[in-house]
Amino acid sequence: MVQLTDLSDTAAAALLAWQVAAGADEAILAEPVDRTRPLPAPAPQPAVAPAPTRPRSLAEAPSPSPSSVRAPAMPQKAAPPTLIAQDAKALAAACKTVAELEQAVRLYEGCGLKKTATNTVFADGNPQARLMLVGEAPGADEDRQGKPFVGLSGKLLDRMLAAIGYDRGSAYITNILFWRPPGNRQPTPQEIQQCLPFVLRHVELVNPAVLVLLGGTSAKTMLNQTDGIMRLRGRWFEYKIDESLPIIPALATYHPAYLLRSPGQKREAWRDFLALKLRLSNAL
């Protein structure tokens, strides 16, 4: 018989793991067992009544009581993404004010990110401002506080705005997503489509003079582009939801979180914000 003390630590651990996998989940029992004694005779089993014979007619067949009859449960199917997007579009279109839109977003259950998030992160700043900035998604700090751009990237954004004479009292800030993706992962196209109708209606209701898109996800989504942020940043676009609405100048630039990871790109972002300052001066 192999003793564990005769084996190396690795071999002993492997042997114990094999025993656990085989079902040996106890090293000893609560009481000693005498293996030399014969096993006790099995207890007599109660006699099983014979199966009832088939009734001679349907009238004689016993009818089940109502409480014992249960209809089979219908399988629950998740709504297709297109239906969820259509539902969100209808909800967003019905909102006449930013306050109504915020309430609709908080009640919306069509995005699975809401189930894992702590708070809904709608917007921050002045909805009457002429400058509106759209980021990507809330992070951990934003999820805890329920406001966009309140972590390290938010502090950097505040300094960037202050450099051109703006702050959260004269700007309005939101995101493409209203709930944090777990682990700050990249949002999926489906999650973006589930929130996008509210974002588009958000911009329509605020109707800013200038729109700034922070990061690749925001820029590609709002501008319907496939190029990355390296190609889009520093460029002005004509943003409009449909032909009946006025054109809004839109500038794509780096996300503050990216600038924290790549401080060498701050010079390019500073050029973008100088161009933003000039465009705002002309718009006002």
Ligand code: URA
The other form holds:
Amino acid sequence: MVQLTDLSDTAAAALLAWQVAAGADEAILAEPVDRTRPLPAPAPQPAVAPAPTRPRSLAEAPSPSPSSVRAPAMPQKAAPPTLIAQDAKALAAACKTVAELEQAVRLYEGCGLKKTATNTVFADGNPQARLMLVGEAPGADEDRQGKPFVGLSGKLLDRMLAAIGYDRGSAYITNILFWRPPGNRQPTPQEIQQCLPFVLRHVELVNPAVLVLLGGTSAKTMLNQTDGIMRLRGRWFEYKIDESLPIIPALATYHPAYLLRSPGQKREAWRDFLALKLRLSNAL
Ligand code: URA
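Given the form predicted on its own above, what does the protein look like in the form predicted together with uracil (URA)?
Below is the entire complex, every chain and molecule, led by the chain shown above.
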């Protein structure tokens, strides 16, 4: 087996760069681990029964009609992740104000991402705003500052909002996840389920005139769709939490981080924001 110490500096640097590109960009232990030391022989393993079948993931959930969607329901099976989601649902339902919800999220221990995050990132902007935007998850800057969209993609989002006459005093911004996934990796369906009851309650309490879903994770989760953002983008959906509550028009659009990587798509995002401006002025 090739040891790291056998490699030239260039090859070792290339391996490290590959790890960073794959998302392993942080040391999460206080002390470095010497992974070049030979491993002890593995202990004999007891025989194990096959694991029980896992609950269906969010991505496998049946998709409702494309233009009228209900907020995603929590799965009903009694597996531990589901119990956590049910717990979160009860905690979220008990919150009568956004401030109470924020407190409940800060105290919540049902999402493992909290253990590796520096801060809980709940929301920024004006909770009375008519415009609410939902992104994916905090990145490194957001984790450090405890606020959503404060890094490079946040700067672009601010410019996009300014172009239609909005800012953080007139818009409200949150994410599907309240804690940063290590190395900005894609959140797992379980992590999304663990946070989702709070996100749904968040929308219900803010009750915006218009909801904007930034990127695939946000759009697929909130609209309970399996299509990717390329198909969902630019479309309006009728988001309803349940039958007794009013419909909220919801627009799926590209995530600003994607626009930074693919500036050619800004034209489409601009189209979306113009439609958003019109919808907001009609909803006055
Ligand atoms: N990307 C997101 O989706 N949310 C943030 O808060 C920052 C970057």
